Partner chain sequence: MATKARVGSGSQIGIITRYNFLNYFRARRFYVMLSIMLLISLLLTAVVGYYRPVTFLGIPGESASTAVLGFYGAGWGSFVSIVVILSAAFFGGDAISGEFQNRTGYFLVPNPIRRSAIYVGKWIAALAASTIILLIFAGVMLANGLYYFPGNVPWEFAQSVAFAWIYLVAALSLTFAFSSLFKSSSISILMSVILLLFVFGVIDTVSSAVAGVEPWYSITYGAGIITSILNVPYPAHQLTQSLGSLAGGPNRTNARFQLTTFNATVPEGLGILLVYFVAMAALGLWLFERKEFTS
Amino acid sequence: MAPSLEAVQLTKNFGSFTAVSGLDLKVQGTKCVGFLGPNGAGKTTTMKMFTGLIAATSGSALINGVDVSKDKKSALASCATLIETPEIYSSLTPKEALSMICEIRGVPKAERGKRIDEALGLVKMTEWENKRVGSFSKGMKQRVNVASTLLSDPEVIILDEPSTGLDPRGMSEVRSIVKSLSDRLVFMSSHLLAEVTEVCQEVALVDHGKLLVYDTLENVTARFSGGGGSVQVGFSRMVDEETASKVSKLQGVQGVTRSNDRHLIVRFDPKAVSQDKLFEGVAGLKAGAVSFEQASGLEDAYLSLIKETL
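Throw up the structure of that chain alone, the form predicted on its own, no partners.
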């Protein structure tokens, strides 16, 4: 049977606030599915309900057809997760940390050494397997965290923004690891649209806790790019709310969102403003813009679907 994740009218309320609202989503097969949405859209909350870290208010989260709330052990037996950025005991080496996880996960003793060696090799951490984690960079720690998801040979892997906070090299390495997992179902949240374009075959987009679309990357791009234009603007420093607001008010701009801390995706109406005039407008803000390039089709579709701008 093909691995699967399914949400059936999945809902989570925190008091009067609804983080996830009647989510219906089923992903099945060996592939990577990008789980997209703006900050506060309900992505991490959904993943925590799939992993049993928080209980749903109503509805069901199923892994390989097993309801997590009714039989967590069976549901998670073939699933591995990396939610947010877990910390590793600084006094441990990668081998020691992963050995502890193998024991918790019930990996047979005779197989632990081989599983650990394979996982560390895949994330390119073999050279540091006996070094103390406390001396590692954030990127190195994250590679060990990713390795931990592979120890039990899972059919389903849930990753919550696995490259967040990493430098460009670390981000590239994490992407390479995710792409190598093509024989499993990988469900990965991200706010980096270029990352999703590179590693995912399908995308599910949520906003305000509701599913907007789930389809192949190609179909989403074709259906929702909207015939407008979009560009990615890079800045020399972190983009603050004031800068984003000023960009959103330029002539012809229809929507603005972040692709990361130093880049904005700007959707504009080509009939109202040419790309060179838009460039002049952004440069005129004197906000530290250093690059200006055509955005991808997914970025264009994302802005078309996410109606609220910054």
The other form holds:
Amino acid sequence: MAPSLEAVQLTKNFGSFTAVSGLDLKVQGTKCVGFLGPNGAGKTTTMKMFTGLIAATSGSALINGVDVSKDKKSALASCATLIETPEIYSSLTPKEALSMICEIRGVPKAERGKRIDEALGLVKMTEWENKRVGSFSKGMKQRVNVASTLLSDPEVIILDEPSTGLDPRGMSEVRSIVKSLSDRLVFMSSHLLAEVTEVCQEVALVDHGKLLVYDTLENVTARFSGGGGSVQVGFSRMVDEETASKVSKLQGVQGVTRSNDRHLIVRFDPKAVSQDKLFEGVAGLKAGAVSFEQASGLEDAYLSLIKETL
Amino acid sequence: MATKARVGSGSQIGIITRYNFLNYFRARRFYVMLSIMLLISLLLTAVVGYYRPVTFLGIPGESASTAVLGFYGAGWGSFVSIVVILSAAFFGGDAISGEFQNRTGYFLVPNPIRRSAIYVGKWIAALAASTIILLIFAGVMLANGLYYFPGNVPWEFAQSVAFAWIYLVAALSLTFAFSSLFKSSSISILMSVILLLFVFGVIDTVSSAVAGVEPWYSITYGAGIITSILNVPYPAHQLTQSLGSLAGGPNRTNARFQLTTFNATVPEGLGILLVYFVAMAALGLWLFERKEFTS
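Let's compare: the form predicted on its own is above, so bring in the form predicted in complex with the partner chain.
Zooming out: every chain and molecule, the one shown earlier first.
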């Protein structure tokens, strides 16, 4: 049977706040599925319900058909997870911490050493395998966390922003690792759309705890980019509200989203304004624009679906 | 996919115990606790060796069996509760809350393991670390006792050590329950120490001395058997002393103040500690099973 993750009317309330609202989603097969949405959309909450870190208010989270809330032990037997940025007992070494996970997961004793060596090798932590985790940087700890998901040869891997805390090389290495897991089901949340575009075949977009779309990357891009264009504009200084507001009022601009402190993603109607005119318009604001580049199709679709604009 | 054996919860408890014990054993707090206990032992050894107080070494003419019990009562009996309480607070106070505050739970919990196995494994590891501290303290007391009373180890001391260990079991159950209740490590440790070191003591005194009600509901009252067993004869269950009298009332029954002291009998003390162990273990586990890992 193909590995699967399924949310059935999955709901989570924190008091009067609904973080996940009746989510219905089934992903099945060996592939990588990107789980996208803005901050507070319910991505991590959903993943926590799949891993038993929090309980669903109603509905079910199933891994390979097993309800996590009813039999977490069986459900997670074939599933490895990395949620947020876990900490490891500071007195243990990476080798000991991974050995603990191997033992909990029932990796045969004869295979443990080899598996641990391979996993630590993949995340480039072999050199540190006998040093105590307490002295590690956040990025080094995250590398060990990534290694922990590879130990038991899981059919399903749930990754919540696995690149968090990693340097650019580390991020690139994690992408390579995820790409190499093509023989299993990887369900990965990320804010980095370029990362999702590079490693995922399918995407699920959520907002306000509801599923907006789940389809292949190609279909989502084709259906929701809406024939519009989007560009990423880089600034030499932090983008303030005033600058973002001015850009949003330029002719042909349909929406502006902040991708980070110094970058705006600008959606525009190509029929109303050409890219070169838009470039001139942005430059004319004299707000410190220093770069202007085509945004990806996924970004376009994301911006079309996620209406939270400045 | 590679072969994997399904690991039973019993084996997983053993795994959690082993790695948590390793973590405790390497952590600074184990050595801090060891230092505190050794400091108490060193001070006791030095004070008895230098001043030779009659409280410890007995008064001339006293029988050897009474004197040796007095020695263990004054040394071991006076300080073992502090060692037990500090050990329970140090090793149990943040055992569960630390999984939330330090985020180590995010590494451990999303695995094919029941939360109860994690709880029990951590509890056994804390008990093992605390037992080492308690046994070293008992060993130092025994060495001192053998120096002053060669070849004379009273059976009551062995019973007292056993009772102290049972108190440790119950106290750890209590501190684990507190640890499950709070998400902050420092608050759960602080609450455990304050409760065991001061609050229960005050409750015992107020309940018995002021209200004249036996504090059967207090863990520290139950733990009184640790010292009571070192007294010959075993203290009376209830003692009432009259303090002062009504004006012009020479009759002691007219006393204005009566101070009542209760001493738990051995079965009663063991019963109280057992009930605390079971009730607090159930409460702590229930809380941990329902506690959510929210940022």
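Predicted, not measured: the structure shown is a model, and the values here were computed from it. Just so we're on the same page, rigid core means the largest C-alpha set that superposes within 1.5 Å between forms. Positions refer to the first chain, counted from 1.
For residue 93, a C-alpha deviation of 2 angstroms or more is recorded between these two forms after rigid-core alignment. Once the rigid core is overlaid between these two forms, residue 269 counts among the residues whose Cα shifts by 2 Å or more. If you fit the rigid core between these two forms, you'll see the Cα of residue 260 move by 2 angstroms or more.
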